[in-house]
Each structure stands twice: as C-alpha cells, then as structure tokens.
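One chain comes next, on its own, written out as structure tokens in the form predicted on its own.
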Amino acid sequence: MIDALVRGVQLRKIFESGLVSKRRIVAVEGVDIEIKSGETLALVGESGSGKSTLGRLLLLLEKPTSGEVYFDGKNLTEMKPKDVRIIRQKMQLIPQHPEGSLDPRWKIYDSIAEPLRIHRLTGRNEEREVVYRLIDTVGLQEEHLSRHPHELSGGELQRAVIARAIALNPKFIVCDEPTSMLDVSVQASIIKLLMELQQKLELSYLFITHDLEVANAVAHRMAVMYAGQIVEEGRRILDEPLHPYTRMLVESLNTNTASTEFGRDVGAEKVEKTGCKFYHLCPERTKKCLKSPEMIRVNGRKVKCHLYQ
C-alpha cells in the first residue's frame, strides 16, 4: 500500500431544492480523502452526514460542485465523459439496497452478465464461463441464475450484486452500507466474502457504514464524517478518539444509545454557516470554535478541532 489509488481533493457538493425559493444544502464540504491500493477505508457517521454522497462523488456518479477526483493518478474531473466511462470499469458500487440495482424483470444471469455485454468484453460462450466463475466466487449456485431478484433472499441478492460488481475486474469498490439490511448472521458471511475478495483480487474499498463495530473489524483506516466534513481520520481511532464527536459516537456504542439521538439533521447545513459544525453540541466548545478549524495531524492521525490547534 503505497501511493493513493483514489483521491478526492477539496470535494464539495451542494444540492438545490424548491422551484420558487431555492434551498441550498451542503452535502459534502471541502473534503480531502484518499484510499491506497489494497486498503479499506471505513467511513462512519450518522445518517445524513454525507457519506453516501461522498462515495458517489468518488465514482463520479454525482458531479462535484467543486473539487477534483483522481483515480490511479488521472484527474477524472477534467476528462471527457467517454474517457471516464472507460476508467469506470475499474470503479464499482455495492449499494445498500441490492434489489434496487437489479432489474426485477431480468433473471440473475442477465443482471450479472450485463456489465460484460455493455463493455463488450466477452462473446456468448465465454460470457457463460465468466458468469459461472463469478457465482462460484461469491458463493451462489447455478440454480440461482435462472431466478428473478424477488426469488432470492437478501444475502443471495447481495452476493449477486457483488458478482456483478467484480465482473469487470475493478480496482476500487464503494461498499455503501452493504450489510445494513441483512440479518446479523448473514452480515458476517457477506463481510467475510468481501474481505476474501479484497485479498484475492487486490481490491481497495471505501466501506461506508454507521456500524462502528463493523467499521473497526474491516478497516485499515477509519474516517469520521459529520455534517459533510471529515472530522477525524486514522488507524484504530475508536480506541482513543480525539474529536469530541468521535468520542460521542464511541460513548453511544458503549451505552447502547442510538446516534440519531444526538438531536439534529446533519444533512441540513446551510451554505452560509461558519465555524465548527459541531459547535452547538460540543461540550468543549470555546469562542475559537466560532471559526472553522483546520484539519491537522496529531499523533499519526488527522483531526479537525481547535482543541489541538
């Protein structure tokens, strides 16, 4: 794991809503992020904090309002759409809701084979061999291929989506809450499969989750997101969290308190707001916090907090 395979530089995404009175919402604000070859970066935070939007920005499924995305040293944000389409073969998404990414009218075979057909990578005979190899890799059986999505269990559906995601031999996959809709026992098997595939195929993951225990289990590094910003990043940060928000997350895990009880919609930040995003909830806030803190290095990790500046 040396140079970054995927890198986002000062990524910002603003959504606008309303026909008459435009409301501008900052989903991602000034994020720098990188994932190295063969690495899993777990991205954690509350619902609405901007995690999924950031993942989609890195895949260019959402166009950033500003900032740049690099893949393997190439600036994707400066490329023509046809050139990005070629590179996107190496960048895939495993979504939270697998049923939403598979055409309900198609058999599982056709859903897995679709990427091969779109990019014209195989003939019919070779396609069949590739699809059978893929289902063997993810733990599905031949009988699953003739079924429709509604005929599969949640775990089987996710395995089919994973097979589809690795069909083009990607280097980078955004795993967006890939186990949150599954039973605990099935979660463990899917996580085990993803880790095995990472080793076998030399994959890099951005693993998005709100489950801190899952994040701790899968991550080489972890990034904590709050109100569109990464506030802390590093290795084993849950063992000794630095940022007050990270500490609150860890305390909620230890006391079984749901993170949604923190009392705010973290996705509803107005563009004009200044200062630390966590100011109104932080027990350690001072007047300095009325000015936005910089991301600095502390003990081998990064933290965005005036306590360390």
Ligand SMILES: Nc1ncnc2c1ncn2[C@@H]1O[C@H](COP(=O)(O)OP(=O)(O)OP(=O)(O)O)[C@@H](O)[C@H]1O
The other form holds:
Amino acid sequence: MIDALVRGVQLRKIFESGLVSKRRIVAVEGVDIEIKSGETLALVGESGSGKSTLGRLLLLLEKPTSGEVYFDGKNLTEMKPKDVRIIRQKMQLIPQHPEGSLDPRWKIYDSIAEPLRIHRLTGRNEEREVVYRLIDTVGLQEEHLSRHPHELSGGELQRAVIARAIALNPKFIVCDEPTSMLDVSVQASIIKLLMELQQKLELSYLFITHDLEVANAVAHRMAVMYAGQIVEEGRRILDEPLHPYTRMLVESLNTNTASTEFGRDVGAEKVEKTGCKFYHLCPERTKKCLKSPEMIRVNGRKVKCHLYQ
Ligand SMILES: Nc1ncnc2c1ncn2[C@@H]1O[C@H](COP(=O)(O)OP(=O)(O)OP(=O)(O)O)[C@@H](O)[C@H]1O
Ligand SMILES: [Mg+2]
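Alternate state requested, the form predicted together with the named molecule (shown: the form predicted on its own):
Zooming out: every chain and molecule, the one shown earlier first.
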C-alpha cells in the first residue's frame, strides 16, 4: 500500500471565544484523515461543519488542540518551527477569497514573486524567468503582471493566486472552495486548470467544497463532514450513500434544494456531547445512537453510524 503523503491523526480543535463568558466551540473533533500522493480527496459538508478548520490544521496554519499531523512520514506537530517553515513550502492553501490573499497595493508580479523572495530561492534574473513560467502555466499573460488585484477579473485573480501557490513546487494543496466566488462559466475553467496542474506537477489536493457535483467531478475519494467529524469516507459515495446525513445531502441535490435549506448552520457547540452528532435530525435514530458510533469499514467505505455496527 502506498503510504499517505498527508495524514491527520485524531485531530481536534477547540476555539475559545468571548472575553467574559468563555464560549468553547469544538470545530474539529477526533478526525483521522489521509491524502495519498497524487490524490484528490474532496471534503464536503455544510457551512460551519469544520472543513476549513480541518484544512488549516493539516497545513499547521492552525495549531491542533490535540492530535498529530504527518507530512511524508514526518510528524509536524513535534517539529521545531524552523523545520516546519521549510516543510510548509511543500504545503499550500488556495483560499475561498482570492482577493484576501493578494496584497491590494502590490502588482501581480510582486505577489507571485514574493514566496520566491521570502525563501531566497532565486536571483532577480532567474526570478523573472520563474514568474513568467508560472503565469504561462496558469494561463495568464504578461500584461497581467503589471496590474493590481482590483484590475483583474475573479477568474484571473484566482489564476494569480494559483501561480503564487505553486511557486515553491508544493506537493500538497488545500483548495478551500476555490471556485465558489466565481461565475459558473469561469468555475469550470479553474477546475480544469487545477486538474491539469495535478497531473503535471504530481500534486495532492484536499478539495473543500459544499457543491456535491464539483466534488464528484474532481475527487478520487470523498469525505463527508458533519459537526466537526467525518461521518463517511470512500469512493463513489454519492452513488450509494450509507450515512443518513449523506443520504440527506444527496436527496437535497436531486430535489434541487441547496444543502443550506436544511435550515441550519450546525453549530458544533450545540450538539450532544456523548451521542451521534446527527441524532436530532436523523430519521433512523434509535437508543443506540445516544452513544457515539465508531468509524467502521463497510464495503470498502468508512462510515460512522450505528446502522452498520
Ligand atoms: N478562529 C476562530 N475562532 C472561533 N471560532 C471559529 C474560528 N474559526 C472557525 N470557528 C468556528 O468553528 C466552526 C467550524 O468553522 P469552519 O470555518 O471550519 O467551517 P466550514 O465547514 O469551513 O464552513 P463554511 O462552509 O462556511 O466555510 C464554526 O462554528 C466556526 O464559527
Ligand atoms: Mg470554510
């Protein structure tokens, strides 16, 4: 078996907010996850389920409350910050809001060149060559380089963000809803670009989206997140969903209701502590479900539900 490139073990993230009465939000709760070399794992789930937090934990942009992150077999959570910084070149984020990740005062050229400068990877002449190669790879033209972010369209901006993300030859990229802010016609071209880059640069992706059709199109494997936990994981999940929550997601797709029309942002803090997180909405709940189910294997799939235990 090929070893995972990225692995999260029993990851947990608790946010504390509020100055006076501290509110604890369990954003990610006991997640095991792995992404193999060259693989796209799509992570789906409704707003607030913890997808971005999980992505940021794997990149160590967020420090886990407990649990471990491995990259290429090395435990990042035990590493010195200096060594993590070197490994972080190999792990990048493409965020949901491209405009937030490029400095509005800078020309696109400088934004793309910045990671090369920070890590002192190239001299000035070579830098130019690398930047030109990068924009060619992502389908931008020379004229874009002298513009500022507000002078680019959404799609061009996202291409610039992608150029910057691949500047340091990463192996793993968390794509956090990379197309959700774009027009449908542009979405398809960005997804196509990401898939071409995956082949060309042998990239692994954690592809976060709440669009199940996008997930189906890009993913080798899919993980479904609900209230801080992965409740189902495997191939071709949408063809035959096992978990009652995944079934509900798929039904909402077939009946054309957006998943948010379940009418709630599942605040991770509100759900029960000891039972199944989906208990209060599950049409198939029994007494057993007051105890949290284990993640078990069913037909090459993993599912966290008492129906299968
Ligand atoms: N920095 C933070 N401080 C406090 N709470 C946070 C922080 N980041 C996230 N949360 C909370 O953690 C939970 C999970 O948030 P997260 O952004 O990971 O969800 P998500 O699945 O990415 O949602 P969306 O689809 O809307 O992007 C939410 O309840 C959110 O309010
Ligand atoms: Mg998010």
